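Just the one chain here, the form predicted alone, laid out as structure tokens.
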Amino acid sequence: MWDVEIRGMASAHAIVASSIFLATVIPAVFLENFSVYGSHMVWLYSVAGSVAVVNIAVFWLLGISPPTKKNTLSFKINRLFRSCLYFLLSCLFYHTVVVLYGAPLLETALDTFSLAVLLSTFTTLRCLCILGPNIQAWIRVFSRDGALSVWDTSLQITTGCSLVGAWLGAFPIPLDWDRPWQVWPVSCTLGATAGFLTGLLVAPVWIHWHRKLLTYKLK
């Protein structure tokens, strides 16, 4: 059972991290002048699109989602109203927190609030398609000892990964380098990204490693 579920979250992670690839590339190809510091605005929200639309689509292939016992037209609609209102809550939280650690407050704005899209996707998107939008599973996978099945540790390590990269890629920016990658919020998209990223790697290596100590019953 170990094996078949590592398996599974492994190459849904490869697709995912493939869609980050492909989210690269296909505009390049339709694009002219396309760079990723250049028309960085066009990447980040192919990014989050790509990330966002394979995620839904995976999860929902698998069926990670915990079951409900309702299924009526109403309830799904219900579900999917509230998903999308804790998705821009999240935005809007990501967005104040980023300006408090020291982002322009009206500047850069839509840069800014761009970056919190970009997070939310890696980070919220992940737990409405895994928890659903129930905010007391939420807090329970990130307390200590929280998790119950091998997606809620995949959750918390791609969602720590993802915001200790976007922190990590805040120092550079107020280097004297004059680098293109140094302009806001580039240097922290980029480190969250590559965040995410990590998380994906790490998540099936480190449960596949340690899963003889792992004693939550996998759902």
Contents of the next structure:
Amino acid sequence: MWDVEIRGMASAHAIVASSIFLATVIPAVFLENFSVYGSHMVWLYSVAGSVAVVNIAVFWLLGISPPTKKNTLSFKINRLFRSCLYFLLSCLFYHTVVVLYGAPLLETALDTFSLAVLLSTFTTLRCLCILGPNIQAWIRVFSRDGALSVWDTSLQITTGCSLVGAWLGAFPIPLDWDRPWQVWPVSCTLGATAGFLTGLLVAPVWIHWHRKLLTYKLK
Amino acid sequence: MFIMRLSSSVFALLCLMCEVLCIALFLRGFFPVPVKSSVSSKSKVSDLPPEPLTGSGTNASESPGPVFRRVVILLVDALREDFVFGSDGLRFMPYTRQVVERGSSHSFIAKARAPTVTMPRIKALTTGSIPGFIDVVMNLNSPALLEDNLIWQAKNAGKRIIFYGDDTWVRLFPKHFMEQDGTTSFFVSDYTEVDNNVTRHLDDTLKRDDWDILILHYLGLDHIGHISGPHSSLIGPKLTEMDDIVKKIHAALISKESEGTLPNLLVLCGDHGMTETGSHGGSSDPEINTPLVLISPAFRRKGGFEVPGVLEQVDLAPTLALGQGLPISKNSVGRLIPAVFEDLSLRDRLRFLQLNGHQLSCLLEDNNPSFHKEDGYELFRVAEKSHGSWMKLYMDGNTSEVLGNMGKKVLKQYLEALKAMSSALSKQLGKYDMYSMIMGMILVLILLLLAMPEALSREAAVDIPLAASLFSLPFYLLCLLGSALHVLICTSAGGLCYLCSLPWVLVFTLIILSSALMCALVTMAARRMPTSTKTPTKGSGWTLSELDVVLLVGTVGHTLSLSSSSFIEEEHQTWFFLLNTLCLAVFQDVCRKYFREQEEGGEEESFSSFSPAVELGMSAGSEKWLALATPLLTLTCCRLLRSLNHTGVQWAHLPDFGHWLNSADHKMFLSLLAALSLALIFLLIQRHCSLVSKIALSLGLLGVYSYRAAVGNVLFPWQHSSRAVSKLEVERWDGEFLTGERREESAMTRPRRADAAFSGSQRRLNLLFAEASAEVTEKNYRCLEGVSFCQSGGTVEARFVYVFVLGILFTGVKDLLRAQLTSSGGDGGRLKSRGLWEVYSGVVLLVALLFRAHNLPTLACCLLIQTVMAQFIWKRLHYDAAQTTIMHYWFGQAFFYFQGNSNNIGTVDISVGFVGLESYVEAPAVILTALSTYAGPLLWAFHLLCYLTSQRHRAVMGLGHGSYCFALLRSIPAVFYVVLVTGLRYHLFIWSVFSPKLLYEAMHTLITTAVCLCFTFMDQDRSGRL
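Right, the form predicted alone is done, so what does the form predicted in complex with the partner chain look like?
Expanding to the full complex; the earlier chain stays at the top.
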């Protein structure tokens, strides 16, 4: 049972990771002057969009989301609406945090917000897909020893990796190398993406490695 | 066995003190004291020694006449030796090559000394001395060259000097030139205009007859080097252009030549070379080898290309001085180039050599206490004697062969003496004092290792096995080894390092001490070994919380970041970033605590052991929200403070809030903000004070405001009419203030712009060195002028505040002493924390007085954050002393940069040294400046002291742990940095970036030692009472 779950997760992660690569490669074929640095915003939104779509599709197909008790249409719409709201709120939250970290308040607000969107896609959207718009569940997963399933652990790992990646991505900015990837959000978005990819890769391996130690309490 | 038991705080203090000593030793080795004549006056013609003549001492000391009529110095920036003498010269500088090979010229390779940067090189060329880094730092407050130099001598002798080129000269020699046109080297991408601006004057000047010395400094070649390196296609045309200029000047000089007058001299030289990538600053061969071509009809024609001889760059200064009939400048270590004078009569040549030798021997006498033992000095005395007897023969009219041979012998003696003296002098500086450096470093490292976690144990005490180490064999072996090493190094290096010049007893004590230390270290390590092997099972259960991870990673990461020059320049970014992360981690901790608790309350499941704070007030819901809001408030404060002062290099030019506040239009706003901040400071500080100090504090803060109003920074609501006249004047000076500041800002901006023009940053060194520092200095000068004027308005108010500061400090100290005497439990403790708090508020009041008006919000925010963090975070979340200490240290560092400091010497605000003083008095000025510069770290350290003292009922050993952590936190970066600087001592930015930071680190360590002294003092009665 364990192996099946881990294998499923690994393939899901592989699909998400490949979607990032496709989102980088395909626009380069269709669009002129497309480059990761040059037209950074296009790249950013193409990655964010593809990751979002693939995530939603994969998790909807796999049916990871917790089974809902009520299955009425109004409840579903309510859930959808709340999910969108949470996503937006998380974008705003990340934006605030980034500004607190020292991003200019007004000048590059759009760039900063795009970074926030990307981060939300990597973290909040997956939470929404896996846990649903349920704050209590989120708090449970992200507190110590709170993971109840393989998916919770993978969520912890990918989220942590994305955030740490973005955090590390800020370090090259003060260096005076004058490279195109040192411009404001680029290094952070690249860092976040790299962190996310690392998380996707590491999560199945790590869980596989520690499967003896991981004892999930079944609720 | 005798074991010395020290409490953690005492141990930390001892370690820090040793460290300060070591760093002082290191600095002494790193910044060699430049060779300077003890007399600060300049050489005069009347001081020249008489021509030696055995027999009669009455020979008049006639000054030697000039050899050259006019001198043209053509200085081409970054002219590498192979640009003239190599294949490039053959291709692009045909005329010069032809003159070098067949014309009447002398050519040499002149070796420049590091730092190979324009300004120090110009100094070397004109003074003949070798400026060390300490010169550059110490000369921050005087852009003009005050040392004895060639230009001053020439001007003093009535020579008319014309200068065109790099405006560094204009700043170094203000009012020295009859005619000048300085070009700035800011726009690095421009390599044509900058030279055309020099050349456009040339035709006109060369036609005229009203000058004696013409100096041309061409920058274009250097700019090309920075843009595209020494092999670019731009180099060729530029060299050809320079060649044309040589041709033009040479032709003009020849056409002016006429019978009966002295010959003219054209000097073509470079100030430094460039590396294969086009940068410079270090000491690699292509950087230090520059060509020196002297062209004059006085010289013999050459038969063909000869390999140019090698000499020092500083040799040009005495040669030119003597060639012009001027006295050699006092601090020159150069020796004259004999080839230049080889066609003169033997008598003149001997005379010149004697003058040069006399000047060098005077310098040697001033700098070397054992100058009598120097070979060169003795040789010179001998040579002078035989010179005397030669003169006697000469005066007697002897013209035989014997005279000529004897003269040649004297000449040879002189040359040998000069060589020996010159090398003795330049050995004294130039070289880094490696022995002292390594010694100091090893001592620091040993101490750091000694300070291993012993001290963080429960009893907070360190056992030092003294007896065991003092009577062991390794101790004696180490002593022997150390002495042997010392003898070996001191005899082989020629006895030039600092330790070798110390008396033997002192050195031996040092060696004994360090070997005892080493043995103690080994013993301690051996004692720890079995315990560490026994407890792995316990160790695995030890987990780190997220906060611990952040703290550890941050400390290590910051230390590592010091190895990059950009990170040093932008260190404030590192700290702000880490502080933010810390606040978020704390926020997460708070969230976990309160939300976990809530969940537990709701579900009543497991995890009861997880939250240790069940007994605490869960009922108070408001408290929870306050605790949750605290990190957010801190974050917001930090973000706001961050935009108050922009420092560093890359973003310093962006308009910040501080400038906005300081502009004259927003004075009203600044006044309001200052008043609000002062009110907030009062509210936050007065809680723990006694009534008397409360009143004193409020009056003192009012005094601060009126002082600022008197100085003219802020407005009094009722002041408008009464002091209109004086205010006008004050405002004028305030305007000067601001222009000075703005100038600093623009000085900071321009290098950045230049950087953007070509993607390298090498230029930064040059620019920061020559330009920014000079401009910042100018700002500081203006500030000084302004302040010394303004003080006349503010002295009374400032002294009024000083009285209250002293009063509050006195009350606090009195309370502390009383607490010491009445050792009765709780009451004594309360009295003690109140006394401490009063001392703290006194310091705050002083800092409020010293801070500029726009920085008062920084102080207010600092106090606000301290209060809320102590109230809702540190107490409630049960952080232990170590964690609290690290957080305090981080906050202190961040506030150091919030208040506008940076790792550049230029940002030190020396005007605070004048607050409340009518004229410059050294001791208070230095103390006040240090206090205001390090206000952030100091306030946080004091707050830590107050906090830990008030929490002693909870964590008894808190003070000891805190003090130890503080020492450790300071030592790690300091030692790492010292090692790093040793490794990077040939780095391009060693002078501009790393060295100032080294000074900052040293100062910070000193301040931390002072803080640790307070900790130890407060911790002492605990150990006494136990």
